[in-house]
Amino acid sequence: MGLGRTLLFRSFNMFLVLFATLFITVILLGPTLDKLLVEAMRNQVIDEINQRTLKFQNSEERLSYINKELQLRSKTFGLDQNSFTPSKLFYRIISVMTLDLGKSHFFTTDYGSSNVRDIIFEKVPKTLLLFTTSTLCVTVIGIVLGTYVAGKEGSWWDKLNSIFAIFSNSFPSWWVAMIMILVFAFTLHIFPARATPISSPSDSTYILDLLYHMALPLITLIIVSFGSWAYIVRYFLINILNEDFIFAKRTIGISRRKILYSHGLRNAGPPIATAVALSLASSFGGSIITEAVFDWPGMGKLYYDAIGLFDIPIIIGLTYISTVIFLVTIFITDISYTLLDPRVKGS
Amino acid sequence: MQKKLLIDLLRSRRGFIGISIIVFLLLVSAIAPLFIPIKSYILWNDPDYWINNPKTAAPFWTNIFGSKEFEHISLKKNDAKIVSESSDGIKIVNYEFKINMQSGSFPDDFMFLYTAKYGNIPPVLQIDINRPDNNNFTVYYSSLPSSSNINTTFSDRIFSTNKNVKEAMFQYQSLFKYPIANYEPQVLLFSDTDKPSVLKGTYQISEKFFLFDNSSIVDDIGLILGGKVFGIMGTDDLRRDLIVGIIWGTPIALFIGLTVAIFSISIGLIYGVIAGYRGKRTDETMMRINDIFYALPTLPLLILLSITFGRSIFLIIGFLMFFSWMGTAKIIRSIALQIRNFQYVEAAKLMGQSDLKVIFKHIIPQLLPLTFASVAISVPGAILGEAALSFIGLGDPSLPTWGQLLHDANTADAAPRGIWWWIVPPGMMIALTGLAFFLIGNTLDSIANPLRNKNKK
């Protein structure tokens, strides 16, 4: 495949999952939504009722006038429909897909607004700040120690890391964030407990207090995802290091430490890049809870205060929101694969 | 041969240990329903059966080191000395308690248990605390709730936060050398007087009752100082026994993750092998869908599905067999795309067997044991995923799994509190088990791989 085919195909593909999961998203909570957006304009009705001061002869007559408005309501909204018409379902993703998803019943943003669009893109950056710089270091411990240890196969050194990957990937992740706390905020007092910054985002220092809570949350991901890292860079590196090209390099005298970090690392990158990108996914759910344990005021935070208060749209928001995340997660890691292949880049 | 398969397993260093944490663990899991009660399963999230314990104590074993804190103490109606003594038709019942007060620290609460049966006019029950320095507190005087019933059965536990017991305490201010109103009864009662510091000795406490006709009877008394260490794993915020937790969690967490692999690996095997058996435009599509299930985002899918249907137990087992197939049915369809051209399997698509019967009987039991290390394999997978979904607040409430633990220390700020009881040992069984099955399912791998084992020949 060349590389035009393989980006258009790896994009249609990364649609497809796309509108599968919104397409689930919609069938599962369709109906709920509805019912909150109904309970919603007719709290609309009667605080215009109130606002307007009509008078009623008496109670029944104020609610069949609510019920009546209420109907009329729905119908030009389409609420009175089944959930699941075609149409219907095609407004709703096409509402979901441009985070047009009313109002939060319980969070507002820093600025006071309740609409769910700003919410959640306030929290977004946040996360990404977090993921990313974790992924950043992650990707740069695990490839430098992970050439290391390849390079001393069968070393104390190597034995070291095998264990410690085994370890931490059987450790929660969300788990070690509280053993992090319990050390580092209540036993050494180092770092804050709760990773919200203390001062307000209009102050200059904001963006300081936000960096040194981050430190914490930080540390955790990158100890508990870069032993993992390491491994599976040791691994396929040394698959490589055991093939006949690289015995022929070693016959013609070039360096041990330059085929190791040049020719190996080259050679051993594309299936690096597969299984980084696998394990990126799976961690991209350990950071979100990862988050909500260090109060970090990002989407996981986010996403544990919304189940544990039911704000069904708030959860269906950042369900599409951390879905599109984690495809372009998968599908920058699936063309840097077909960058680093040399077969794909030759045809 | 699979014989063979479980002696070279146990040849093997990684293979052993494995296995003995699986025997740890399942002989842990036969304790739970032997000598713990089933009650306290049924009962984990009632706090009304766990009242007697101390809260958020820690585990008793902390004593050895560092300072020696107060052990919980539970007295029942066996362990007071009962004089009673009548006078005017008044009967005084005084059951007495003897404390011996050694430790360095201050019981963290108390509680006194009592049910009277009475008629027309209540009793009245007044608590005395006789100290070392022969100080004498009143700590409780007052009469049973009365009743028009002719046979009443009252029971009920005074609590060291009880008003009266607080107001109690005012009237020996004079005794003491330093203002006690930021103090605590529990504390006060046993300090000295010059100090907030314990008072070392014997501690007397009565509970006396006035009974004021002959049908009046104390039916049950009981004393609990509770305690700042208890049990072999300590107590949480709701006064849980976490060994009880711990270990009824660990049977839980083996049949979820045993149950999930061993589905979810045979949907894969017979996925994989279909595909791969297949080949050509059979293949194409069923990796295509593969693909796309590959790429869905699990834990938000996971939430979703949870928040829509549900959170039984069984759901949430369905739930992660149908995000966990994936891996599995990719691995086989290569390797079955490979056994489909070998001779033998030519030879049976010659003489005329069924394609059925080829996959059955031909190709599947080649791969069994490779499917037996990708079930301990995945294993692991299931039961963090099953502890990510407890955590954030979606597994099933009515059992002790070992997330829900750390999502009920979560929400109670253990880790800010530093109660560590609390957090480190589910964690630690998660990782255990996880490392167990990760340690046999990579052994068995590298043993019962056929393509691996055939380059190696």
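Numbering follows the first chain given and starts at 1. Since the structure is predicted, the reported quantities are computational estimates derived from the model, not experimental observations. Just so we're on the same page, rigid core means the largest C-alpha set that superposes within 1.5 Å between forms. First, how it differs from the form predicted alone.
- With the core held fixed, Ile238 shows a CA shift below 2 Å between the two forms.
- Taking the rigid core as fixed, one finds a CA shift for Asp100 of 2 Å or more between the two forms.
- Relative to the superposed rigid core, Ile27 undergoes a CA displacement smaller than 2 Å between the two forms.
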Contents of the next structure:
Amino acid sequence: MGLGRTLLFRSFNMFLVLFATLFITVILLGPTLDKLLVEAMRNQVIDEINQRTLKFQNSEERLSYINKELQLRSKTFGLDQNSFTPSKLFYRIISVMTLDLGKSHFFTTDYGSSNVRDIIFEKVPKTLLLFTTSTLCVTVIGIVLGTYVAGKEGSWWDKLNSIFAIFSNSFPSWWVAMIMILVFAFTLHIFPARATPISSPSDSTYILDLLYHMALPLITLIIVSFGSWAYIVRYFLINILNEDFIFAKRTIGISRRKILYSHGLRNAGPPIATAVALSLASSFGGSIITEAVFDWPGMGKLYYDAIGLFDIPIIIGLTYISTVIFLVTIFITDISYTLLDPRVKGS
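Same protein, different state: after the form predicted together with the partner chain, show the form predicted alone.
The following holds one chain only.
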């Protein structure tokens, strides 16, 4: 299969997964969203009555007016239809895919907008900043350390790295995060306990303030992840070093160091690159707990708060954006792996 057909096939699969995810999300949350929208309209009608100081003879006449207005507006927005009507489901999915996500009931941007699209797009760069930076740092440390211990297979350094990888993966990330906050924020007073910047986004020092507050969650993510990353790199390299062509290079007198860095690491590049991309894609799913513990103002914290407040438009929007980020990352990984490793075909 050629590269063009591979791109077309992967794109089609990506669209199917995205559509299926949105379909399931809308099926599960659609009826609740309709109820919330109707309730919001009812409150809007009541507010208009109070602002216009409309007078009614009795409470029944007032209630009748509210119900008529509510019925009229519900029909205008299609809320009088069943949530599972095919046309309504299709329209809602298309609206989400085109980022027509409506307004949030509880959240606003730093500049006062309640538009769901604006709220999410304000949070996405901060999540990307934290988790992309941590993934890059962990990758560099893991490659350096993993390559070093792979060249010393069976040594104390190799055993120590394996032990640390086991321990670092045994503790939940949120538990490590709380220990880090306790030590560095409340005991040593080096970093703030909350990762939300104090300054306003309009301040000239906001970027520096944001980076300073990001330091503790970044260090925590690196500590939790770099041991397992070094072990993964070590595993890939040892498999490469046991190949026949490596033994052939040793027999002709090439130094072990050159074999390790020039041949072993280069041949282990494609699987390592794939692991990096998958780790980055999956990190957005795990960002909810990490951001909630540190109060980092990103997508994960917004997701956590939206679930607590049952803000359905935010939940649907974040599900869509998170799925898109994950699928695009996997798509780029598949294509990159095909290009990096000639042994892998488009099939």
